[in-house]
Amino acid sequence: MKTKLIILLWLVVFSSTAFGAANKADTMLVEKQHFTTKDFTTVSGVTLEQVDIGWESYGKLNANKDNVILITHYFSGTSHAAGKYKADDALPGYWDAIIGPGKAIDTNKYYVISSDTLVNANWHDPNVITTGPASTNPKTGKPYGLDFPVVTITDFVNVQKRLLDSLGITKLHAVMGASMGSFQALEWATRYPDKVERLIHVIGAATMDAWTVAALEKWALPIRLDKNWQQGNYYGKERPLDGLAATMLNITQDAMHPIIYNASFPDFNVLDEGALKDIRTLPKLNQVLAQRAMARAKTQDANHVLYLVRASQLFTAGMQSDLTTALKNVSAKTLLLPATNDLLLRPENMRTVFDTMKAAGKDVEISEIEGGWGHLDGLFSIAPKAQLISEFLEE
């Protein structure tokens, strides 16, 4: 049974959703919606004539429009945080375990919104709406490619703000996000402190360090080296799928801890017969991983992934070089949820953020997520924090 569960979750790692512990009978059915905004100027100083993003919501907006919780998604994720689009979907949204009627983020009380980011990786997923390098440049009638401006976490947040403004929402009961979603959640709290009452920051960071910036470049490198990438000018031609699949392999391994990674392959044999006989034959383990990675790559756009890498590399809260000063802007009650075994965005960094915020007199608490998934514990092991999250939202 344990092996079957691990295999299921491995398949989920290579999809744009994660594992939600919902019964079929009570799974919410949700609808993807489309938001368009005009004349959006990026932090890099370029104005986009039109930006389109997809979004979805769970629960009902109250009359005062003050029961809103914004969910901001992780690097390879989408707005699909909970529920299903169709009853027979294989899996619900990635945080279905904690979002829904009677759950930690109770949709009987709260109106929960989640949106696709700019340059969302999942360009070829029919349930994703995003603007990025693969979009048509209205000035040329062709895809932007690398003429698309560099975008930042701040830009993601500012598009979300326009979405909320269009709905008449001026204040958030809470904003919560995991991994790259935590960057967005913290950016909300530092840039718009008067609009955010609570911040839940999961498996994240407050600023990039040299180690992480270099590690993220390893995700970009296989794409750049793919002969079909052609400096981003591959639209209408053969896509750089080999490089993108290699990127998926890197992302997945970096996001997992060896505990679960090794347990996922109970039949692993280091003396692989095919690999022993022929250097051109990959070990069976690598063949399986390559197949899964290629399937995932086919739903994504390589340039979009590069832009997400750059947005993550440039992240620092409030776009301020001094993190301590940026954190002083936070007025929201804050809950930090790093993962103890996270090897990608290491928990010691968030312990330092906790100390910094505490010293500044901020209302902040920290509780580490335990588990064997590593970085992915923020998705797969979030359920044990349900009570803590529920109480934090009620306070």
Given for the second form:
Number of protein chains: 2
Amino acid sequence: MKTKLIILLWLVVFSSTAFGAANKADTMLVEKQHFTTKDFTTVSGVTLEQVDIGWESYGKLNANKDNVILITHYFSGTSHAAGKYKADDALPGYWDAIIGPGKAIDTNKYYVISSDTLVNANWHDPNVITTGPASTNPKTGKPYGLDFPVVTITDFVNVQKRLLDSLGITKLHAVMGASMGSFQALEWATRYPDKVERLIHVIGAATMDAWTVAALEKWALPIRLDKNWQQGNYYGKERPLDGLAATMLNITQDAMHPIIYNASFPDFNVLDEGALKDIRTLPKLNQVLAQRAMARAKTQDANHVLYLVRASQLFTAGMQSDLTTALKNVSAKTLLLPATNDLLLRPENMRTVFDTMKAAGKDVEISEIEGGWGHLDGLFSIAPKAQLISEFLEE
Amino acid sequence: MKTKLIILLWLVVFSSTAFGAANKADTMLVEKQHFTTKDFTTVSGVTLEQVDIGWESYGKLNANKDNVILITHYFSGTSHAAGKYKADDALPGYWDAIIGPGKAIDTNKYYVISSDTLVNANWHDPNVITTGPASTNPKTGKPYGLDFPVVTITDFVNVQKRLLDSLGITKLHAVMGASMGSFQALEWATRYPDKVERLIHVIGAATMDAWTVAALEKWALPIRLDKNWQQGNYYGKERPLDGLAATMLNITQDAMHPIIYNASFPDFNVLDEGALKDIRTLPKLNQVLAQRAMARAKTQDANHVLYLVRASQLFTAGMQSDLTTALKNVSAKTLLLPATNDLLLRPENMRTVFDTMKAAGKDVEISEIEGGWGHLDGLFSIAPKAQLISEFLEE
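Following the display of the form predicted on its own, present the structure of the form predicted in complex with another copy of the chain.
Below: every chain and molecule of the assembly, starting with the one above.
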């Protein structure tokens, strides 16, 4: 892979908008929309007076409203799965390589819809609309902070369901998501099996194991250690950006693999005079990474990240402790796309899910995404699966 | 593997002494010794008036002083490679399975010696003697703090050389180390090729790549974020234990693999009522891990950990930027023992080192340690390599 492309993709890793191989001359322009719903009760049993989320769509809803494909976004992602908001945006949405007119998810045929989740991390991104601890608590007129209820993947799905209900959509031709998006997609297929005809589950998991619950805590710990975090009461004061930047470093590395990571730094030299002379001077590599992470941190809200960590840690398909039983609920035709080099949500777990679903007589297939990005291959190396996805959607 | 054994080994993971399969009735008792040297100049160009380190030995030095095997310790380790200090110690040294009378490294034949490194992490372990930022700076009468010079793997080796010189030992039958101990062992073989006859390099690396330099920073960041860290000036004040405990969590997980990690928590349940009800309540699993990590943190000095991170980040065999050239210096017969499931120092890098040394005509062999511990297989799953090691030492 060319160094220039790798550098571009690294920009993406630290960017709040994401990426797709934009090789079409005509850009698909998309518009961010605002959805409001009232009296939303979370799985944790709290009723929120009002929930606001952003959403966008590509293609046209047909008269029968049966050509809908829902895209659910990953941990650091937003609703921006494809297209551009403005023609001169630096980058299109993250799966632009497979979503658009004539592409694998053909917007001439399908109505593709995607929404920001609850507690979306990118609070300071002007294109993101979400409800979470940084939102105003109507009871106090101040940000919720940690009084915001814990929300789960099920809650993300239930908000999406309200959005779809508001549009009169009662059936999904398919639901597709990567990483934390795969959790939502599977939750849809488990909880609302009669509404989901096809499930495409990318670089994901079906349940959290002890290893992953422990690993995810690495994304929360630096935030809680930051002296500015103040038990989440930092609104209107200095933000816990140092801790949040450390979290960004951890997320980025966990989402990658040494192959492309190392290729990204062709000038890396382990002999670093500054770092040798003074413990206070970081190695040059770590200085560069810290700068990128800080830029990324500025677009995010620290508490929102804590809530996303918790939602992920509590995820298990159908919120049932027995995965095998939960998976029996799925009636959607299923395509599992783990990444061979994924170090975060490891492919062997999805091979087990495949075996479990197969044994239960489900219509399931699995195909591994190859690449050197690791977990991020689910975003950056999806193009070779275009034909497989296209055929899966047509069958 | 039995749950009880796994739990015992987890205690080890969070213990400052380490572990070996203590299946011999007669315990080898060992005594910690104290070595002092003056006017030690570091690679970074600073002369320390005095350096103190602890050491211990097993077996007897022969008249020709040519039966010496040096064991170099890993990041969180100490000189305690085998035996017990007292008969009723809970655990013997970490490689007790292979060091002792009649074992792979037969102390009836060899004189085995091991020392604490500079900036050893276990400052509050009464059995550890080391010099680092927590030591008193003779110029000020106060702890060095961050005024302590950056030290490198080469400095660790040069202190060991002074210890051996003081004992009249000029040749090593072998040097063997795991992880950061492998860095020292290889540094010995690269820098003092005429003194090292055999090299056993376990779960290690020959140079740091960008991936690992970035990953190691995860072990430093939580410490620097702790409000008590105070730029390293916490001596006599509250210690940065929260940050240090977060570092311990990161180190432990990086050193493990999902196979045994998940098997270690057979009662793990992703559905966690407390964690669902309040963001301030950690999932039960994370509470348990946090307690263990805090107990471990109390035995360590935070600044020492920062210096160990830096020494590791700057490591490259022979402190040369070109690894191939550096490896050409090695004349020792070499045995490389990476662990197949190592997620921290990945075995593929050692396969490349093997190929490079083979191409340079070196006497090198490689054998992978199998197991479900990950990086820790280099400590916990070494027993099946006993015969290989024994034969390698005799040839």
